[in-house]
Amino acid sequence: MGLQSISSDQGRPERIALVSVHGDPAIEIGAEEAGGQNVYVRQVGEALAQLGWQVDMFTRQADLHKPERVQHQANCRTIRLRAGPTEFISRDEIFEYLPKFVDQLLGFQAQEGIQYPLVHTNYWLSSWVGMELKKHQPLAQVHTYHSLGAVKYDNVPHIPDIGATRLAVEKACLETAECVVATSPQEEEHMRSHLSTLGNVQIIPCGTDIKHYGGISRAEARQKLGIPLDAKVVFYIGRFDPRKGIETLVRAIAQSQFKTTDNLQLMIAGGSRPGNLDGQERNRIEGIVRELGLADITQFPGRISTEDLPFYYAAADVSVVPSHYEPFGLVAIEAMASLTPVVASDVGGLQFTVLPEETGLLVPPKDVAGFAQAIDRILADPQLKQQWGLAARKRVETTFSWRGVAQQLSQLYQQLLH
């Protein structure tokens, strides 16, 4: 697919916008918030300009020392637009400082002299954005939630007073825009079952830099890490949240047959800086674990560099996701991309990207024994472990690459333009 496909009546490449409010697609991956959504924004863009987009990737401005404009390559960049204060704010706080977003958005489009035809909105907050420009522009809105709000508090004890806003936003999204991308059948189906029966879904899953993991072995990462090769390792990344079911690993770990041998290792990685929230559920966390007498053989090692973060997952005999719900869970294809089996709540996305008994293990959310029996069957065992790995990267190989994905969202796009 060349540039001249893609190209504007005047022959220049074709712009459009992705907006991801609170998810900064310029950030370095494990700040506070910052996960998933920021690596599908960010590396969809980067694809996308690679296919011959002109891209510009809008997100809010939260914090001073960083640059209003980051380029990434060169038809892709990131735009902070201050919006409220320039710090860090919970995504459950900014939604009063939206219409300054869109207002700067505009501002935006008039001082380059431009004006989007598509916006690719990304999480509820950016669906509002774009719900709202279209007020002001004929555009062609196209919407991944990455969450649903239906969905979420189902599985928390305390809604948030944003709630009912959350919820109306997220309907009149899927009624209204052009195309929302599911990213597996299993959103789709929620989206059906908890908002509308409204609206055009198309399914494009995300994907995964298959070029950046698969290569290393799992001596050589050991070897890195200072992992013993006989050491049997159990590895977890993402945020501390309770709602990514870390306890439940911790507690499946206290359960496991290996815990008595000299040679199991639990490793917990991800998290921000100290004090903030997720700092706090680390702070649980390590309690639960030295509760458990699980200390000795836990590590935190904290967040984990893009460059690194290979080494990690090639080096783990399994990868545990343990979600209470989970639209996609781009770390089961990262883990799979490197060759090494997940075991996964059988929930939401993860239903979709891991296949039982073919790449990994589902086990029902916050099923500890459950959890601790897959585990233990996969470290038991170290050619189901190669021969589920082998299958997984296939799997990603074919189904999940950012090229891929890139592609399919660029027939898309231009079957919405044109």
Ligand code: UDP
Given for the second form:
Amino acid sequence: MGLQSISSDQGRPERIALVSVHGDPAIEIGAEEAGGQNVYVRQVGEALAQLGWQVDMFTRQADLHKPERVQHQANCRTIRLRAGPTEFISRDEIFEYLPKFVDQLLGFQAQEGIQYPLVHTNYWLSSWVGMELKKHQPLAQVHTYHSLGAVKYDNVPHIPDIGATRLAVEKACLETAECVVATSPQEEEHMRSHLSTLGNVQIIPCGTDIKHYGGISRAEARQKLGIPLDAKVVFYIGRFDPRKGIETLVRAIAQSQFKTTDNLQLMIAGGSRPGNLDGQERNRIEGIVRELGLADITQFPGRISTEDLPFYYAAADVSVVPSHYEPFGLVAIEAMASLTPVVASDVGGLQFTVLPEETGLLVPPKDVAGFAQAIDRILADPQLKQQWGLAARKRVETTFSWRGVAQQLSQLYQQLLH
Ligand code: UDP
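Switching forms now, from the form predicted alone to the form predicted in complex with this ligand, please provide the structure.
Once more the chain from above appears, this time first in line as the rest of the complex follows.
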């Protein structure tokens, strides 16, 4: 698809805005609450720019030391708007600053003499921004939820104070946005069963950079990371959040048949600096690791940079995604792109990405014995690992490349605009 086909009436590239209030697309991934949404917005933004769109990505300024604008490529930039304290605040605390965010976004358009005809909003907070903007200008809104409060709250002991507002906003957005993007058939089902039967939904998955992963051999990766070739490496990466189910993984490792051999290694990667919000969950997990006598075989390498990630996935024998709830789960497809089979919870988007008995295994969430058995089955059989790893790579190549995802989004935007 060329630049010409998506230019505006004046012949310039069509402008679009991606709004991601709490997920800054220009930030380092893995720190604090930064995860899949940040990756999604950044990758989609850059890929859309390469397809010829003029992409502006808006986020909240959460750190005074970070620049107000970051130019990623000629047609793609991040713009940080001042709304609320210029420091990290949890996503559950941001809602009250959204009117200010809308003002700033309107001010930015006025200042630049532009108006976005289409806004793609991300997460419920940004969906509210999109719905408000519509009151001021003609606008097509596309929305991706990234997480559905209605489903998440089924799985947590305490619903935050903002819960009722979130549920109402999520429902209104589904019913009024020009199109809501579900990243898996499972997410669409959840929208229908938990939010509303009204509204327009299209399934376009998340993606990954298929050239970035899969080019490194297990031996090469292990040499770089100092892991012996005969070690059996179980790998987790992601945010330290109770919803991620890291506890299930740790308890499963304590039941592994390989625990008594001396070459089992558990690697729990991700997480930010001590003292940050996610530190509480990390401390809790470290406590369980010690309590179960796993400290000697467990490593916490911390945040892994995008450049180093392919080595970690390639070094692993199995990548585990034990989430209680997962709308998509980028980690699963990154591991699969790296030829590493995945053992994941049988929930949400993981049911779409991981094909049981073909690219990995699915286990009911929180089922410690089930995870132990599934992990052991792959660790015990290097041939199976290789076979499922190859099939996993193939599945990602055909279904989950960012470029393919961006092309589908681009087509959707064009339909909505013309
Ligand atoms: N990630 C990373 N370094 C880390 C931890 C996580 O680059 O130290 C990335 C990971 O590779 C993935 C994203 O953060 O791309 C997490 O996305 P996912 O959809 O798995 O989970 P979410 O954070 O959205 O719940």
